[in-house]
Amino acid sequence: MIQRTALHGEHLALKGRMVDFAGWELPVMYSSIIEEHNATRTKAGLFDVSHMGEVIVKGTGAESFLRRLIPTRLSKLAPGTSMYSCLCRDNGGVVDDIFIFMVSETEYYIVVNAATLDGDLDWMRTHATGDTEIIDVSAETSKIDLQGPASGDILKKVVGDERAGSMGRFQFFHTDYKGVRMMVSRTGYTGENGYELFVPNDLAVPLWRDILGAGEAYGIRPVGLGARDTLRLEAAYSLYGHELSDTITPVEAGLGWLVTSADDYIGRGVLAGQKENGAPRALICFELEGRGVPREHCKVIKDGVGIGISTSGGFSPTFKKGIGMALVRAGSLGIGDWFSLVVRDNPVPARVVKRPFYAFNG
């Protein structure tokens, strides 16, 4: 049975074009992907991403439990800060990529992908110790993302908390909104300045309406899944099932900077070895120099030989050309190198470029 978020009625009222996304009925767009993309880059965009999963890990064993599960140095976190990491398998592949928010020394808030929630919970519970409690709060939580250059000004109007305008990237706090506890984090998945708001489902509709009302003077737009993907692609953010998977390690995905822990974490043997000696594959970013729109699973060919496959691709509204990422044989391509990408059976000239395509400077 398809699932709906607490904002389903709002999406219908805004004439969102609804699609089935991993078992959730969500808007792919309201007006057009390009309009919503550009609004987020230049003004502000509002996203319903309540389909994602939220898990609380708490107890005296929470810290040691997470140290065992992730390849990233957990001690870099302090209460009120967050970081990106992943749950790894013994082979170095990824169960899921996650965001970890440190609430206190004995409590962490984990955000996971919607499609992988059940697998993530099974993985966590399989490796939990007796001193760790794992609580799935996904069904009762709505997640609303406010992203774009005007997001800070809009948020301050809605929340009325001075901390909203002063916190740094990857910081978060809890505040009262209409008498209910809400978590506000300066994070996001668009490559733009912005915030992620976590509230009980009952508060989702009033918060959504208040933000759209406060943002009207700034040109805010509700944004669907289509622009969410083009925004993350321009930022070259990894997506589970594309750049990361059970068989693609963080090092291969160009996320070697996540592999920093000195603990005995799951997958350490493979990941530490790949960092020291190199991985068999590498992720590249590319631009198409010919006509066509790249998608995932397009063959990468150099000198007539297949050397890899694209993991994501699409048309960039900002750069107005086809862009994408591909997993290729290590050492086969470098920045500036040319190759052919096979798009709908046609080889199209493409060039390797530096990651990311679009970088937020702030």
Second form
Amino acid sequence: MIQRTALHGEHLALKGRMVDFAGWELPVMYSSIIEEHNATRTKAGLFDVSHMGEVIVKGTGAESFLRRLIPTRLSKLAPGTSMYSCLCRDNGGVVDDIFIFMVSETEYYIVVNAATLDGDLDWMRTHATGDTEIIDVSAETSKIDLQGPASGDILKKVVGDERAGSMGRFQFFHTDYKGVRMMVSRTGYTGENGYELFVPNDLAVPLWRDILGAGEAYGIRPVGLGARDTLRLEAAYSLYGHELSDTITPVEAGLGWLVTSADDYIGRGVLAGQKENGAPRALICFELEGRGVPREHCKVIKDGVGIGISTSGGFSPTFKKGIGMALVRAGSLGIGDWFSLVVRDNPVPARVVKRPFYAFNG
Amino acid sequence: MSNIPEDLKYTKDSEWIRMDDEFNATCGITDHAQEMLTDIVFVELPETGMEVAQGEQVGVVESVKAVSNVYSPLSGRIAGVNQALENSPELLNGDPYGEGWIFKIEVKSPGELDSLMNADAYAAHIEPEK
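Now that we've seen the form predicted alone, could you pull up the form predicted together with its partner chain?
The next block holds the full complex; its first chain is the one shown before.
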């Protein structure tokens, strides 16, 4: 059965065009993907991403459990800070990419993708020891993302907490909102400065309305999943099932910087080896020379030979051209190189460009 | 609710055709089609002068989200294309039956019109998609 977030009624009232997204009924857009994209880049955008999963990992074994599960150095974190990482299999393939928020030495809050939540929970529970508790709080948690250059000013108006204005990137805190505990984090997946807000479902509607009200003067717009994808693509952020998957390692995906742990984590044999000796494939960013929109699964051809496949593609509202990412044979393409991308059976000229397309603005 | 003008004929692929006189017509994609596609960012137009058969692909419309072929509602010769769409593809979103027209066609067999849908039939045809 298709699931709905606590904000479903708000989306309908705002005339969101609802689609089935990983089993959730969510708006792909409200008025225009391009307008919503541009509002997030220049003003502020508000996203309902309550379909994403939230898992609390707690107990005296939480730290050693995470050290075993992720390839990233856990000591990077201090209470009140967060980082991006992933859960890997023995072969280096990825179970999911995740955000880890360190609440305390014995409690971590993990945000995972909606479509992979069940698999992630199985994976975590399989590897948890008796001193680690895995608690799925996804069903009762709403996640609202406020992103864009004006997001800090808007947040300060909504959250009467002076920390809202002074927190650094990847920092978070808990505050009181209408008498209820809310987590506020300076993170997001759009390439803009922004915040992710986690509240119990009961608070989702008041918070959503408060933010839209406070943001009105700044030109805030509710933003659907369509623009969420174009924003993350411009920022060249990985999307699970596209740039990362069971069969794509983080090193191949250009996320070798996540592979920093000295612990004996799952997948270490493959990942450490790939980091040191190189991986068989590499992720590139590309743009199309002419008109047209690349999509995922387009073949990459160089000198008449297939060398890879696009993992994401789309029209960039910021740069007004077709952009994308592709997984290609390592060493086959460098920055500035030209190749052919087969878009709807037609080879079109494309050029490798530096990652990301759009640098973090905040 | 999509706008479906009464005076046009429609294809199952959501093209519309307006007879300008007995043998000349203007074609485009419907309001419903542009709504489904979302923001249109590129239009590949047919070439003026080309002969096309009814149902033959004559162009491509690409939106941020999706891509869609454009088929000719009738057989004939492409008599003109809307060059404005090359620089302003968003005209298709804003005014699909007016400034967002795609091509004009000299109709070879006006009898083919009978095979197209009227507004009511088209409205019923797209109903399940809503």
